[in-house]
Amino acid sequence: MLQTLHIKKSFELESGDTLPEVTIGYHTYGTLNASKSNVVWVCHALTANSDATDWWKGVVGENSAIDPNKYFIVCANILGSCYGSTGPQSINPVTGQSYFADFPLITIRDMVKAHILLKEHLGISSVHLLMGGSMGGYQVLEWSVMEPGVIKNIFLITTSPAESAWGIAIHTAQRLAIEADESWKEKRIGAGEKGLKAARAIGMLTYRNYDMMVHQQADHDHEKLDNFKASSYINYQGDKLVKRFSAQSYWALTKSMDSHNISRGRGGNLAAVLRRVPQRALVMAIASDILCPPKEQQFIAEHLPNATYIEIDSSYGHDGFLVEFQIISEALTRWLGHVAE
């Protein structure tokens, strides 16, 4: 069940702007043990929510690698989202109106700062395992640098230590799609829906890949002139997101990803910053991922002092981190067993 933490004091952002107050939506599963040593914190990606047992079934949940019968599991909705934490649809207490497109620029570091406030509220002093994929992995890396004494072990999949020029270009194209919808800045729920649908369409092309799209969405009717299966699939995926997400949150969160760089303000050398991360790490790549390709995870594993690297075969591309739950869960279980020895 979604829980919320309201913090009625100003929250300074990395940009220098301030949120007058913040709300953090979160889920917990399982029970904190007496020594408070069984905490697993799950960081979610772009359009997910804090119910990790819903979107990461088979990895988080009963009879999975991260089982609530063994661990106390926490997942918090990120700032800027629309699933319980402060974001564009939230009320600005200064104006009494929702922020909408006036929501300030936030960074991955700001999101982690909010996670830390929730951690303190929950009385957690040590996180046994911090884990996440894609944008969730951005949060994991940032938090590992910010609180190296708190985070004991980390699991990263399909992620990177800094957003690539490729990723920034994709996000810019997605924001251009949103901005082309003249309604996107309107101060109402549902503003920018057409733009959000187009942005999702661009994203889907990077979450999958050529082989998977051809395998699953090719038409076998060679006489067709219109209404192709691949086109229907892209429209369907866009409509699905529009029903559950906000164009203004999507715009804001892609901006947050663009600025992701763990070496910002820390000397500007990614390899050097990674070498200062002491946690034992499982770093996993998906061979067919074209959004965060394996070379990015290889770079992480090469420079983390205590990393184990695994590359898995999957035809699902970037989305494989959500789909290949059995392979991921088995590998994570084995690695956690070694960590406990």
Ligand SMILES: CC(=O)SCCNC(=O)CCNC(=O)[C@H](O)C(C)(C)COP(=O)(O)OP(=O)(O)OC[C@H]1O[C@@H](n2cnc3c(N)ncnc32)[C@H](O)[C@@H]1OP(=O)(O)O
Second form
Amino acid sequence: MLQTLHIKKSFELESGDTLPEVTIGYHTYGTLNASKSNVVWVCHALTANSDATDWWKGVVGENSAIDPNKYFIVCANILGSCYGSTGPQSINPVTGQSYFADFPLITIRDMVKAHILLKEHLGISSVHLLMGGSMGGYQVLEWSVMEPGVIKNIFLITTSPAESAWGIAIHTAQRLAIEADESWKEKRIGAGEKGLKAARAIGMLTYRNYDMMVHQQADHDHEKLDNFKASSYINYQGDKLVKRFSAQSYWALTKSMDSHNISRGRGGNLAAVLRRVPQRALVMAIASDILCPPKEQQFIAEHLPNATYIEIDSSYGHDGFLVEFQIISEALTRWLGHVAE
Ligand SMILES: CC(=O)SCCNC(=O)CCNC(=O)[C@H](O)C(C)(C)COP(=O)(O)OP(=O)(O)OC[C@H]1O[C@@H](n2cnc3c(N)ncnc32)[C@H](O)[C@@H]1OP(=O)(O)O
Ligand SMILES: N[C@@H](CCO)C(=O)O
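Return the form predicted in complex with this ligand of this protein as a structure block, the form predicted alone having already been given.
Shown next: the complete complex, the earlier chain at its head.
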């Protein structure tokens, strides 16, 4: 069940802006043990929510690697999203109106800072395992640097220590699609739907890949001039997201990803910052991921002092981290078996 923490004091953002107050939506599963040593914190990616047993079924949940019968599991919605934490659709207490497109820049560090407040509210002083894929992994890396004494072990998949120029270019194209729909600036729920659909269509090309499209979405009717299957698929995926997400949140969260860089303000050397991350780490890559390709996880694993690297394959490319739950759950279970509590 979605729970909420309201923090009725101003929250300073890395940009220098402030949010007059913040709300954090979260889910917990299982029970905190007497020694408070069984916490697993799951960080979600771009359009997921705090119900990790829903979007990461098979990895988080009963009889999976992260089983609530063993662990106290927490997953919190990120600032900027539209699933329970402060985001563009929230009311700005200063104006009495929703922020919509005026929502300030939120960095990955800001998201983690908010989740640290939730961690304190829940009485958690130690996190046995912090885990996340893609943008969830961005938070894991930031948090590991911010609180090295709190986070004991980390699991990263299809992620990166800094947004690549490739990622920034893709996000910029997605925001251009949203901005081309001038309604996205309108102060109403549902503004910018056409732009969001186009942005998701661009995103899908990077969450999947050539092989997936050719194997699953090719037309076998060679006489066709129009109405291709791949086109229908991409349209469908855009419509599907529009039904459950907000253009302003998509715009804001792609900005958050662009600013991701764990070396910002820490000397500017990614390898040197990774070398300071003391946690034991399982780093997983998906061979067919064209968004955060394996070379990014190899870089992480090469420079973390205590990392195990595994590369798997998935026809889903980048989104394989959400789909290949059986392989992921088994690898995680094996690795956790070697990690003392
Ligand atoms: C209620 C919810 O949405 S729960 C999920 C919430 N999402 C999150 O938390 C974010 C993370 N999740 C995701 O990004 C996605 O859900 C993923 C990556 C895990 C899986 O993506 P999916 O869209 O399920 O998989 P896939 O790319 O194979 O597409 C399958 C869908 O496309 C449809 N489809 C496939 N080919 C075509 C086509 N040629 N034309 C039209 N539709 C098509 C299928 O019917 C299916 O539709 P459905 O989702 O309504 O069942
Ligand atoms: N498909 C993912 C984005 C890639 O991390 C999501 O919608 O959250």
